[in-house]
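Just one chain follows, in the form predicted on its own, and it is written as structure tokens.
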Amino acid sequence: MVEREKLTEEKIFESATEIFLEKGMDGARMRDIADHAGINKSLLNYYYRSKDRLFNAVYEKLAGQLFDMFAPVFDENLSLEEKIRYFFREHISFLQKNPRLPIFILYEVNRNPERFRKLIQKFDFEALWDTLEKQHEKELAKYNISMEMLPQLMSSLAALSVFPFAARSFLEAIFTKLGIDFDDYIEERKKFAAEFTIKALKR
């Protein structure tokens, strides 16, 4: 019993992302979600009671995937660069896989950016740059890094792989012209926005 409960509320909860991410907050019904998971509404209720309650969790896991794609800054194992590149490589696949994500987030911080406050809040910038400052201090010194730089970085980071999925209307019409792939640009940024980044920060 408690096995084909964990299964309804997983059914529920792909359910609930597919819906919300197709139609966001303010379009999803909590009709949609039964009707898209093959429940009644009843039970729907019985899991989540609200549809607020339900947007709230599938909304935390999925921002909470894309910050996630800062792990590797704490393996010990890899030089700074090579952290940058992993990140570009990882994140950029991620967003391959979940090309609706970032219109979703930016769409949902500016409908309700108390939410979003509220998870950054749980992020820890100070412990990031202690484990940044412990593993690369010459590195850091070299491209003239600073605690106070760490916001700049980071945003600047997020939006050489997410403004492209985020504009990507805009961008295929430009690349139709050039005769450009989409796909094709996607892989090749994989590699470029990172040798980017790199290339500036040493100058």
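So that was the form predicted on its own. Now I'd like the form predicted in complex with another copy of the chain, please.
A single chain, with no partners or molecules, comes next.
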């Protein structure tokens, strides 16, 4: 029955996503995934052949989601300042819905850099770079941003939005002692990070 098959396979995939996000490849157990999906352990192997293949399916899906989040930044017809505001608002909103994605990706890429290299082989970063340069040629000149600064600038944007989620448990432990609510902090962050960055660029 095709309907039933799809349901089971999807249930497995969703449960695997859940468990791998929570425990990572090394910490996750096939038993946990099967129990979470409410099915028999051997069905995991029936559909995905091995833990490694199941993990790769989840990993590639999640890494893909992460990259899809950056695409609109290159599409939108906005000024540089508007684009910065747009980026933090949308990116942090996305991470609010997927708070465990950053630490998962960072850790698993670290654990197996070669797999990540293969995954991004097809991406043409040079072209994106050029697009960005052409879109904002005048603004980059106005703000006195040289091409050599772009890696520093782009990684800073990522840092300001991603770090709070990657360091979530760390920050929460400290925030609790200071009476700060993490969710409020994140909500504020959309505007803070944008204004912080824009001010840093102005001269």
